[in-house]
Each structure stands twice: as structure tokens, then as C-alpha cells.
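A single chain, nothing else alongside it, follows as C-alpha cells in the form predicted alone.
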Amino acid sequence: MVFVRHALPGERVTALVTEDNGGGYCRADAVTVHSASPDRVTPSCPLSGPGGCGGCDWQHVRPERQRAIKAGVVEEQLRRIAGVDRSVVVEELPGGVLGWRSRVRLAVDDAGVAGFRAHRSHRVVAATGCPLSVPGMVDGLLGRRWRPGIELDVTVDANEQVHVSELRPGRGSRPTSRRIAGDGVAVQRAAGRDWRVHPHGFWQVHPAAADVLAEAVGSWTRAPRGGTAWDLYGGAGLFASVLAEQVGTGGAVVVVESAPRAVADGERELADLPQVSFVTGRVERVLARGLGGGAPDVVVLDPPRKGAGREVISQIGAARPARVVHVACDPAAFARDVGLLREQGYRLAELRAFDAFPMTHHVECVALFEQADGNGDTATTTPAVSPEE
């Protein structure tokens, strides 16, 4: 098998292999087009092309069939790994497909040029714009001279500040980290507050993303006056607070999360709401350990891109949640997990996708499972594999 890059289905190309480690597939790129798809546009960036730069999929793509694209890929992970049939529509976010990404790493070649990495590749690719970023975001940084091999970190806030961190290469695998401009804190706004967060730690990279899914997360999760909720994988807080105001003072919302910065920028931002309680650590172990208070009655996690896994998932089947609202980045982790909360006895009940990173080939994923009833979805068909598999 090989999976060209640069190409859409249909077409006729000739593809230069570029990765072939011997196992049963190899990526290739699509170097030269003779048959093209109707769905084929010129790309706004002369570098997103092969052998450039490595953060655009596909702005080969119309933006219509990017989403169609994505939506077939989420049900054929779907129908694959979990054993469910699903039609899926990406939602496309306001704002259009350029000019949306608020964070960007920029990389610095051996002769101190700022550019890009290549797709898979540690290679710069020497760059004068991104289209994808906020307008300005990356104006001055680009085309000047820096410390060769650093890292620059680059955020824009919604009050249009830009904050620049440089990282260099420490012991170990942490780099040292040193501020270039902004004040060290970032203003964000969703869920009806401002949060003043770190720059660079977790924030969704779409201005819009951290607003739609916490309005669609806090829409299925109607927790009770009075009950109990877990955000897990929680960052800062921003599910907590939605979840917050609909347990009420009498209840509570305990957000799990390993990083200790985002803990305390949500300890911070979330002190008006006495019901919230944060924990911070893996969320196997914190759940292993058992985090108290009473069972949940409905369960929030947004993990990282490798999903959460089966450990994870059976400790909150344990904990018997009446719902649980599950937000992926990755249809093949998420699938895995939509197959292993089946197995707990939950079913997939609603499903909705966003296309929070247009150009490229990921999706965002937020989805309401249920205990199922003596009719319900049980994984009974087909058993959950790793999305390696």
C-alpha cells in the first residue's frame, strides 16, 4: 500500500516515495499531475507543496471536498476499528479556511533562517508568510537572522497581542525557554469568560474551536442541579466552567489534568466557582487511586491525539457515568475508544465533527455516549483494536 501526499482520489499522478521502512505501506508525494480531480484549486502557499512545507495537507483541496474528505475518513475509522455506521458532516468553523491559526512553531536552520519543518522531516523550509496564520502574526520574525537550531513558540490572543517564546535545546528533553515578546500572559475568550492563560501552553488553535466545542460539549451533558461531574484531560478548565453552571454551588466538577501550569491558570480563572476542584496528574493514575466525592453523573474527557485508552475507559465505565462526552482530534484513537466504551456497555448516541484545522488533514470530534438499554449498541460485532491495527 502507499499513501500518496499531494494527491485526491481519482487522480493520475506519478508519486516519488519518500518513506519505505519495509513493513506494508510507504508514504509517497504526488510530483507530477496528469490527470487532475475537479476538486483540485491552486494552493494559497507556494511552499505547500511536495518536498516544502509540512503543515499543509491540502491546500491542493477545495474546501468543500476537504470536509467530505474528512467525513469519510471519521466513518470509515469508524465502521473499521469500532464496528459502527455513522454518516458524519464536518462542520466548518466562522472564519473561513485562511488566517485561522492563532499558535505556530517556527524552526531555525544551522545558518539562523526561521521557517518551517518539512513533513516528517527536521529539515527548514525557509519561509516569508504563512496564509494559514493570523495576518501579522508572523511579520517580523520571519526573514531575519536568529540563534541557529532554536525554536520559536508564536501565539496571538484575542486581544491581538502577539507572544513570542524562544526555546532552546536544554538536557534531556525539555528546552529552556525564554520570553521575546508579550507580557507572559494571554487573553482568551470562550464559554462566556475571558481566561488570561499562559501563551503557549494548551489552547485550541482555532479562534473560534475552544467557544463551538464547549457549546457543543456543555449541549449533551446536562449534568444535574446538584451532581457530580469529571472533566478529564480538563487544560485550564474551559468544560469545567460550562459544566460548573449546571451542577450549581451545590455540586461539583473535578478537573483532572498533568500539567500543573494549566492547573494553576484554572485555579486562577475558575476561582468564582467554589465548585470546581482541580487534580493534577495522569488521569490513569488519578483514577486508580479514585478521586472521591461520590460517583459522576456524566463524564467529559478530551484526551490527547492517542485518545485515552483502555485503562481509562474502563476505570469510567466502572464509575458508571449516565453520559459520557467524548472530544477527539485523531478518528482512529477515537474510534478505538467509541469501540471500547461500547464494550462498557455505552452507545454512541450523537456525533458531531468541525473542521477546527482547515488545509489539513485533521478533524475535531465531539460525541455523546449513553448506557445502552436492553436494545442497546453493545460491541458485540466488532472488538476494538488499536488504531495501529
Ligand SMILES: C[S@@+](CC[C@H](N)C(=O)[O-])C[C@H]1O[C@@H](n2cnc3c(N)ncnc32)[C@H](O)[C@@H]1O
Given for the second form:
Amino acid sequence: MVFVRHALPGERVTALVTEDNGGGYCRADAVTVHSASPDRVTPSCPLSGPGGCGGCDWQHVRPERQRAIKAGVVEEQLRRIAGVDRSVVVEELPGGVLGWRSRVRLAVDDAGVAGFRAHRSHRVVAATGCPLSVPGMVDGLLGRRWRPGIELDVTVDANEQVHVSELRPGRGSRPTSRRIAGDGVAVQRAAGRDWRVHPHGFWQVHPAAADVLAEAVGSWTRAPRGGTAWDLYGGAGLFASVLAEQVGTGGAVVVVESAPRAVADGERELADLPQVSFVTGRVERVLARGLGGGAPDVVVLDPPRKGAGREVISQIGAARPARVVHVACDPAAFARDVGLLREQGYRLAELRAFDAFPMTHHVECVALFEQADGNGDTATTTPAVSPEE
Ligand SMILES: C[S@@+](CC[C@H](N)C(=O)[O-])C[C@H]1O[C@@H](n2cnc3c(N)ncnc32)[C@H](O)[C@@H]1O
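Having displayed the form predicted alone, please output the structure of the form predicted together with the ligand.
Below is the entire complex, every chain and molecule, led by the chain shown above.
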């Protein structure tokens, strides 16, 4: 099998193999298009294409078609990995497909010129702009000379303040970071409040995404008044703020998050919600120790790309919440977690998918799971969940 970047289904192309994995599969880049798909468009960035910047690999595809392909990917992974047959629509976020990216990592080459890393490579592609980024955020950074070998972490917040940190390779795998622009506090707006958070901690990259996801999650959690909810992989507590309104001051919302900086931000920003508490630690370890405070009525989980996995899903299953809302940014890991939740007796009740990363292959899913009541879901095959996951 050959995965060809920069091509579209139905096209005839000449492709250059970039990675040969022996008997398994190859990766290749389409370098010449002989017969183009009607969905092919001219990329707005000259660096998009073979040998160019690795950031946005779908600029050559009509945006409507991008969303249709992403929907097909989610459907296919659910069918193949979780044995669930479900039709998916990928919803557009407000703001258009360009100028949305509020966080970028620039790299500086040996000559001191800033640009973007090439796809799956350390090579730096010099750039003069980035049409995907919020307008103006990288202007002035790309045209300057920098110390060779550093990287620049750039975030623009909801107040249009640009925050820049210089990252120098440090001892071990951790770079040392030095703030060179911004006041070190990014203001973000979502779920009806302003959040003052670390500019380079986790926050949704698309400016509309945090609000859209909080609304989607909150519409399905329906945590009972006085009830208990868990917000796992909770960051600064975006979803906890929604859950807190639902359970009221007589209820309890517990956020579990491994990054101490995000916990510190959340404890400060949600100090007006006494029903919210934070636990710093890895979800799998914290749940193994036991969270205390009674069984949850609702669990929200928003793990990183690799998903939650068997251990965490089993721990959630053992707590028997009535509803589980899963937020996921990798369709394959998500489908594996769907299969694991089914093993725990949960059925996929609702699913929405969002184009939170236009012009890239990434897609964000939000799913509601309810305890299966015997009616079952629309499984077509036995879930193909690997035992070690
Ligand atoms: C996709 S983000 C979601 C954050 C939050 N729900 C939000 O929307 O702002 C995933 C979060 O999980 C945290 N994380 C990653 N691995 C973790 C683990 N094993 N246990 C707890 N938190 C973890 C990361 O630090 C990050 O804040």
C-alpha cells in the first residue's frame, strides 16, 4: 500500500516515494498531477506541496471536500476498529478556512532564518508568511535573523496579544524557554468567561473551537443538580466550568490533569466555583488510587492524541457513570476507545465531528456514550480492539 500526500482520490499522479517500510507500506508525495480531481484547487500558500512546510497538507483540496474526506475517515475507523456503523458529518467552525491558527512553532535554520519544519523532518523551510495563521501573528518574526537552531513558540490570544517564547535545545529532551514577547498571560474566551492562562500551555488552536466544544459537551453531559462529574485530562477546566453550572454549588466536579501549570491556571480561574476541585496527576494513576467523593454521574474525557486506552476506559467503566462524553482529536485512537467503552457496556449514543483544523487532515470528535440498555448500538462486526491497548 502507498499513502500519497498531495493527491486526491481518482487522480492520476507521478509520486516520489519518501518512506519505504519494506513489506508493509510506503509513503510518497505526488509531484506531477496528470489528471486532476474536480476537487483540486490552487493552494493559497506557495509552501504547501511536496518539499514544503509540513503544517497544512490539504490546501490543494476544496474545503467542502476536505470535510467530506474527514467524515469518511471517522466512519471508516469506527467501522473497522470499533465495529460501529455510523454516518458522520464534519461541521465547519466559524471564521473560514484561513487565518485561524492561533499557535505556531517556528524553527530557525543554521543561517538564522526562521521558517517551518518540513513534513516528518527537521529541515527548516524558510517562509515569509503563513496564510493559515491569525493575520499578523508571525509578521516581524519571519523576516528577522535569529540564533541558529532555536525554535519560537508563538501564540496570539483573544485580545490579539502575541506571545513569543524562544526555545533552546537543553540537556536531555527538554528545551529551555525564554519569553521574548507578551506578558506571559494569554487571555482566552470560552464558555461565557475569560480565561487567563499560560500562553504555551494547552488551549484549542482554532479560536472558535474551545467555545464550540464546550457547548457540544455541555449539551450532552446533563449532570444532575447536586451530582458528581469528572473532567479527565481537564486542562485548566474548560469543561469543568460547564459541568459546575449543571451540578450547582451542592454538587462536585473533579478535574484530573497532569500539567501542574494548567492546574494552577484552572484553580485560579475557577476560584468562583467552589464545587470544582483539581487533582494533579496522570489519569490512569489517579483513578487507580481512587478519586473519592462518590461515584460520578457523568464523566468527560479529553485525552491527548493517543486516546485514553484500556486501563483508563476500564477504570471509567468500573465507576459506572450514566453518561460518558469523549472528546478526541485522533479518529483511530477514538475508535479504539469506542470499542473499549462498548466492552464496558456503553453504547455510542451521539456523535459530532468538527473541522477544528481546516487545511490539515486533523478532525475533532465529540461523542456521547450511555449505558447500553439491551437495545445495543449499530454494531456491524465484533470490535477489533487490540488486547494490549
Ligand atoms: C486535549 S488536552 C484537553 C484539555 C482540556 N480538556 C481543554 O479542552 O482545554 C489534553 C490534556 O490532558 C493532559 N494530559 C495528557 N496526558 C495526561 C494524563 N496521562 N493524565 C492527565 N492529564 C494528561 C494534557 O496536559 C492536556 O492538558
